[in-house]
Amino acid sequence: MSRELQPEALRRLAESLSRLPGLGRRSAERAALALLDWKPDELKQLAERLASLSEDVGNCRLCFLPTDLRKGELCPVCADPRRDRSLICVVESVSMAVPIEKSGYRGCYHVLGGKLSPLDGVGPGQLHLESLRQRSAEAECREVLLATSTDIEGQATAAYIAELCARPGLTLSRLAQGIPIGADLSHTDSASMAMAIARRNQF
C-alpha cells in the first residue's frame, strides 16, 4: 500500500509490528491494515493484553525462560518436578528452546539471553553465564548440552562455557551436527557434510 495512502496512525502502528521477528515492512503493513478490520472490543483487548505484558510476564528466575508472574518466579519447567534437573539445556533464546521441547526433551533449560559477540559489545557479563556456572556446580547437574548456533559466535559461546562449567563429573555435550533427516546428499552443503564426517557414528 502506497504511503501516500496511510494515515499516519497506521504508519506508526506498521512500523512498531515491523520489529517483530519475521515481519519485514510490507508484511507490518498487511497485519497493520488487517487489525483494521477487527472489531473495536477486540482491538481493545489486544490493546490491554499488550499494555500488561511487561506486568504480567518476567523472567524464571532459574533458566530464564517466560514465567507467569501472578503464578510465582519460576516457569512451567522449572516448576514440574517431573523434569530432569540433572540435564540443563543451554539456548541462546527462548525461541530456540521452542523445537528443542517439541522434540519430548524433558530435562531443563538456561536461556543466556544472546551469544558472545564483541564487535557487537556483548561480553560475558552481558549474557546469563554466572547464574549458569552456579547451576551447573550442583551436585545434581550431570550434564550441561550446549544447544547454541552453529556460527563463528555459538560456537565461541560454547567453547566458553565448556571452559567456564567444566568440574569432574559434569558431562559437556554438544547437539550433533551434520546431515538432516531426509535431506538429499546432492544438495548438503560442504561444511554439513564435513561435520556429519567426522561425527559419524556405528551402524
Second form
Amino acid sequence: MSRELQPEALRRLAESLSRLPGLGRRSAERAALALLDWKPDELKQLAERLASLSEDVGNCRLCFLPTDLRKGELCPVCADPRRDRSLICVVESVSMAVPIEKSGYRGCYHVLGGKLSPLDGVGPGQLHLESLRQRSAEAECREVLLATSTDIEGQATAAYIAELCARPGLTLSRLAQGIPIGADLSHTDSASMAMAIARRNQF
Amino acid sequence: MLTRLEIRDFRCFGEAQLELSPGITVFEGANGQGKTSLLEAVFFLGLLRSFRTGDLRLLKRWKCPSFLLRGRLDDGQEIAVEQGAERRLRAAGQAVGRSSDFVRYLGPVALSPEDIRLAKGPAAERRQFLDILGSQLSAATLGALRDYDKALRQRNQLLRLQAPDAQLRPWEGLLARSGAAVMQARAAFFPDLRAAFLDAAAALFPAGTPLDLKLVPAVSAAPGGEEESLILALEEARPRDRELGSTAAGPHRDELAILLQGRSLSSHGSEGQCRLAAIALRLAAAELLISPEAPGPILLVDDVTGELDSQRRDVFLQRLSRFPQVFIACTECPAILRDGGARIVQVEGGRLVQNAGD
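Switching from the form predicted on its own: structure of the form predicted together with the partner chain?
Below, the chain from earlier opens the complete complex, with every other chain and molecule after it.
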C-alpha cells in the first residue's frame, strides 16, 4: 500500500500485526484496515483484552502451559487430580500440545519454549530444561514422552533430554513416525514411508 | 523422459512451449539466444537448482516476479515448479511439499564447459558431484545428506562457542547416524560409478592411458560399523575440533580421487586430460541413472564438444545415443548428429523454431 493512503497509526498497527503467525505484510495491512471499520467500543474492548493478556495469563509453575493467573499458578492440566502424573509429554510449544490434548491424552505436559539450535542462539539455558530434569527426577514420574519435532533440531533436543533425565526406573519414549491415518498411500512422501516400513507392526 | 516443456519468464524466455521426443535433440543458435537457458530450464525442473549459478534471482526474466517451468513426462504425468519469492511444486495434479520428492522425476545430468572444475578443482567439487548423484539415486540418501549438513553446522557452532561435551553429544549422535547412511550409500554405488567412468574414459582417452577413480573415506570403517566409527572419530577429534572451530572427521571430508598413473589428475594432469576426465565422470553418472529405480537420465550437453578433437568428438557424440533422451546446445549442429537423425530446434532471442518436417 502506498504511504499516502496509510496514516502513521495504521502503519504501526499493521507492523505489530504482521508479527503474528500466518500474517504476512499484506494480510496484516488488510487486517489493520478492517479494524478501521470497527465501532469505537468494539476497538476499546479489543484493546482491553490485549492489555489484560500480560496480567491475567502467565505460564504454569510446573509445565509452562499458559494459564489463568487469577485462578492460581497451576494450569488446568496440572491442577486436575485425574490426570496421570507419572507421564510427562515434552513439547516445544503450546501449539504442539493442542493436537496431543485432542487425541485424548491423559498425562501431563512440559513446554520447552523452543528446541536446541546453536545457530539460532538457542542452547539448554534458553529452554525450560532444568525444571524438566527436576520433575522427571521425582519418584511419581515413570515416563517422559519426547514429542519434539521430527526435524534434526527436534531430534537433537530429544537426545539431549534423554541424557539429561536418564535414571533407573524412568522410561524415555518418542512419538512413533509413519503414515497418517486415512492417508492416500500413493501420495505418501518417501521419508515417512521408509520410517513406516522400518518400524512396521506385526499384524 | 520429457515429452513437453513449457517455460514462462525464465532467463530470456517470455513464453515458450516445446514438444520433445526421445533420442537426441539439438538446440541450435548463435550465442546469447537462449540455448543454454533451455538446458538450464530442464535441469532446474529436475533438480530445483541451476548448473550455471547458485543465485536463483538470476533465473527469472528481468522484472518478472516469478518463473514457471512445466514438463510432461512420458507416462503422461505433469510436473511444474513456480519459483518466485516462494517456490510452488506440483506433480500429477497435486502440490508437492518436499523438494526431495520432486527431484525424483527427471534425473538430469548436465555437461558444461565449467565441468573442468570437477577434475581440476578442489575435492569439494567432486564431493558435490557424489552428493547430487547419490540424491538422484535415492531419496533416502538426499534426506541423510540434508540431516548431516544441518547437524554439522550446528556442531561447528557449538565448537566455536566452546560448549560442553553434553551439548555436543546429541549432534554427534545425529551426525554419526546420517553420516553412516551417506557413507554406505557412496560405498554402494561407487563400484558401478568407477566401472562406468573407466568405460567412458577408455573411449575418450588415447588407448592405454592409466586412469583410475578412487573413493577415499575420511573415516575408515568396517561395512556396517560406520555409525560406531563416526561416533568414536567425532569424540576423539573433539579437542582439536574445538581449537579449529570445525569438524575434521566425517564423510564431508571424503575424497573422490581421479588418478592418472596413480597420481592425482587435478595436480598432474593437463588441461585437456582434465576436461576429458570431467566428461567421462558426467557420462558415468548418467549411466548409473539408467536403472529401473532411478529416473531418466536426461542428458544436457552444453557445447563441450569445442574442446575435443574431431575424432574424440565423434566418439563422444556416438556415445550419447545410448541415453534415452539427450539435449545438446551448440552454435552449429555437428554433421554426425544431423546425419544420425537428431532433431534440430532453432533458438533465436528466446524463441523456438522447430525445423519443418518435425
